[in-house]
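Consider the single chain below, provided in structure tokens and representing the form predicted on its own.
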Amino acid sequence: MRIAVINCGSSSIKACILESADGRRLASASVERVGELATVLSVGQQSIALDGADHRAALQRLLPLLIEAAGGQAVAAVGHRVVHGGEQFDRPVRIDDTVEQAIEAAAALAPLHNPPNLAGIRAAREVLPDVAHVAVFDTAFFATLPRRASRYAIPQVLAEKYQIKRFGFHGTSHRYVAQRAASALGSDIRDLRIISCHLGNGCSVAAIEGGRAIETSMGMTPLEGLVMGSRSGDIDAGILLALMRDGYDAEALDALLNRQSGLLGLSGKRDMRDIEAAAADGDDGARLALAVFAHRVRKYVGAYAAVLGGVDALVFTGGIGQNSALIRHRVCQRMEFLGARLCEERNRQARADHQHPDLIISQDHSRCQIIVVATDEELAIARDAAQLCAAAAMADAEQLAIPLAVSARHVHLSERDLGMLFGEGYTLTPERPLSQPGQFAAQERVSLVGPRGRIDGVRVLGPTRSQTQVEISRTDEFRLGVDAPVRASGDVDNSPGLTLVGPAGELALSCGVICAWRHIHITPKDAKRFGVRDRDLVSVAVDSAGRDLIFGDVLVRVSERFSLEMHIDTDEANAAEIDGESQACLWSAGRDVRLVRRTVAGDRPKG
């Protein structure tokens, strides 16, 4: 699909037309010094003076020339980069007037970025009113951050009032390079733990587990985290208080931290190439800048390795990450404890670009692979826009029903543990069959005892399994006093334990307590109809009586043994006021399929 991509900054515009399927660039254009006397439009080898042109005027000239340079064929859609989506946007959206208003409302969170992004959107919609316009948000990839990673330790009433939380940025880049890294390794991204380092004038690190972001260095704004070209990154808030007492106001602090600090503040230079050259000539400030920069990146990598519980791939991208062998060398020093062993020769030779998009620079026996990836945010935006257009084209397609089961807390027991709780040789007594073939709710119940509390009468499901597993909700978690991870069924490694009490004995579990990952059981035939694959992550929007809700990160599980059904827990059902008349939409791989007449039935054990 032929897609135009527009990235509007405060004083520049970058645009291109490409084929979303293979990434071929058909034409590119740019405008520099927007709004100044020396405004210049460049299309291919052609330069045109646009003295004083604003975004609207510049795009009115740029877009027709760009389409002509690409062969004159109309584009199917226009993808727009938008830096901040606030709490409202966690995925690409088709732009209408309401979306424009929401982007404008989020401008307070990104005052340097969202206003020019919005100016470009409005101008492009005027010039190309008959094609779909899609907003792709830098913050959307980090909507999956757990609360422990996204919340700041301030009074929550203030956090809610001012939307103070970790949003994260560079999400489009981090998502793209993580997928490229998985492809370079010949692995499924859902099996990998990746630390992605986007190093350029702006810098950020992301911890990515199973394709989902679980930590990132940038925060409510792009100022937090690593040392950057002119941004300070992490800084003691007490320093700001001291400066304020000495007369600095908000504007002065903004200028100091965003435009006068970072590499520029340490060395007097903001371009890493200039800093490396000056350091080689003995400049002490440049040497300090290199040391501080690399140290901060290495510190975050180590921290995120702990968060992930290990690392399969360490990825470098961005202008510095792709081109500076020296920075990669410094960051990877003393990383052997992670199993990351840099090959110095490969590192020196590595220069990733669109022709060589991913290069492995680790040693052959490195347990953690080190990869340089050429980021391509334009291609990522184009593919998002193409997928959304494909979804819209299917909106009137066949409506497919998915039954919904609300699953209360329950226990799966191993044969050995069943004997310990109910007596040797004991057999579960089926009370009623469940919707999944061969599964049943048993008459037997046990008690859960945690560090803080106890829950009695918890249903046992059969048949027995190879390993005991306890599935609870977040509400149960607080009641029991345990910190259960969100996991797919059967994935209980490094999960907490508790005590099970049965009529014949007690059992102290060392692990096995999880909050079940919301999921859809689906047959291969139905998976083909929905356009999903095993272990895809999809989003389900529930249309209920005044409590519409989107469930993100719904895990797809495909097997001939399954019966079509979506499973959520009681907390999730209560949040959306799920009932038998609820409706929903499923998004996955660019597909948009209506789900109708949802039912609350199936395996809903009592207790």
Ligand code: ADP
Second form
Amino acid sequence: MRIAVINCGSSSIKACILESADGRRLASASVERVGELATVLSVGQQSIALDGADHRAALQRLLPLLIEAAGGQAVAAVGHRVVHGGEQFDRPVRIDDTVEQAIEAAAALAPLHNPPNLAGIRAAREVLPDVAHVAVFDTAFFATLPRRASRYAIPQVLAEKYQIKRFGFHGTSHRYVAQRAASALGSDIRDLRIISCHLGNGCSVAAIEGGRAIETSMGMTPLEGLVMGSRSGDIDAGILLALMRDGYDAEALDALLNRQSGLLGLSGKRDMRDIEAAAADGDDGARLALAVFAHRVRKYVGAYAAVLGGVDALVFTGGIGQNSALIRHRVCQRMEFLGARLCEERNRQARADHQHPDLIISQDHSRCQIIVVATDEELAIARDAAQLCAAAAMADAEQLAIPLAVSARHVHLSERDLGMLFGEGYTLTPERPLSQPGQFAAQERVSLVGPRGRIDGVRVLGPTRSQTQVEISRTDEFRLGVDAPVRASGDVDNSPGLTLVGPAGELALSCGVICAWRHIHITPKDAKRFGVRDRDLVSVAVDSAGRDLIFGDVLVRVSERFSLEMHIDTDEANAAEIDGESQACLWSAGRDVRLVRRTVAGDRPKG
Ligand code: ADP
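Got the form predicted on its own; could you also share the form predicted in complex with the named molecule?
Below: every chain and molecule of the assembly, starting with the one above.
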């Protein structure tokens, strides 16, 4: 699909038209010094003076010229880079007046960026009113950060009042390079733990698990985290207090931390090429800047490896990450403990660009691969816009029904644990079959005993499995006093335990207690009809009696052994007021919308 991408900064505009399928750039244009006297528009080899043009006037000239330079064919959509999506936007969205208002509302969080982004959107919608306009947010990729990563340890009343939380930035780049790295490794991103380092003028690190961001170094603003061209990155907040007591006001601190610090503050230079050259000539400030910069990145990589519980791929991108062998070398020193072994020769040679989009620079036997990837935010934005357009085109797709089952708390037992609870050699007595072939609700019941409380009469499901697993709801967790992670069935590593009590004995589990990740069982044939793949995350909207609800993060599990059914737990069912008349719609990764009629199965606790 032919897509125009627009990135409106405060004083510049960058735009291009590209083919979303293969990333081919058909034309590019830019405007420098928007709103100043010497505004210049460049399209291809052409330079046009647009003295004093604002964003609107500049785009009115730029867009027709850009389309002409790309061969004159109409574009299918326009993708707009928007820096801040606030709390509201966790994915790309088709722009209408309401979306414009929400972007405007988020301007308080990004006063330098959202207003020019919005000016670009408004102007482009005026010039091209008949095509879809799509906003792609820098913050959206980090909407998946768990609370423990996104919250600051300040009074939460204050945090809510001022929307103080970690939003993260550079999300479009981190998402793109992580996917690209997975492809370069021939792996599915959902199997990888990735740390991506975007090192440009602005710098950030992200920890990505199975394609989802779980940590990132930029926070409420892009000031937190790594040392950057002229931003300090992490700094003791007490320093600000000391400076304020000495007369610095908000403006002075803003200038200090955003424009006078970082590499510039340490060395007097902000461009890494100049700093490397000066350091080679023995300049002490430049050497210090290199050392502090690389140390901070290393520190984050180590921290994120701990957060991820190991790393499969370390990715470098951005102007510095793609080009500076020296910085990559310094960051990767003594990383063997993580299984990351740099190949010095490959590193020295590696310069990633559109011609060489990804280069592996680790040694062949390195357990963690180190990869340099050329970021391409424009292509990522174009693909998002194309995907959203395709979704709209398919909105009237055929209707398919998915039965919905509500799973009450239950226990799967291993053969050994069954023996301990019910007596050696015991076999389960099937009471009734469950929808998944071969599975049954057994007559047997056990008690769950946690640090805070006890729940009796919990159903055992059969047949026995290789590992014992207890599936409870969040409400049950409070009663029992355990903190169970949301997990797919079978994924019990590092989950908490509790005590199981059966008629013949007790069993203290060291792990195995999870809160089941809501999921859809689906056969490969049905998956094809729905346009979903194994481990896709989809959204499902339930249309119920007065309590409509959209479930996000629904995990798709594809297997020949399954039959089509969505499983949610009792808390989720209650939240959506599920009853026999409820209906649900499935979105597959933003592509399809289909109606689903539900049926209820399983035990629901009474009272
Ligand atoms: P932005 O974050 O504004 O998109 P870039 O990603 O283009 O910026 O990164 C700019 C940074 O990349 C600058 O510090 C620049 O010095 C650095 N850089 C570009 N090329 C090289 C190189 N060959 N060696 C070292 N640093 C480089």
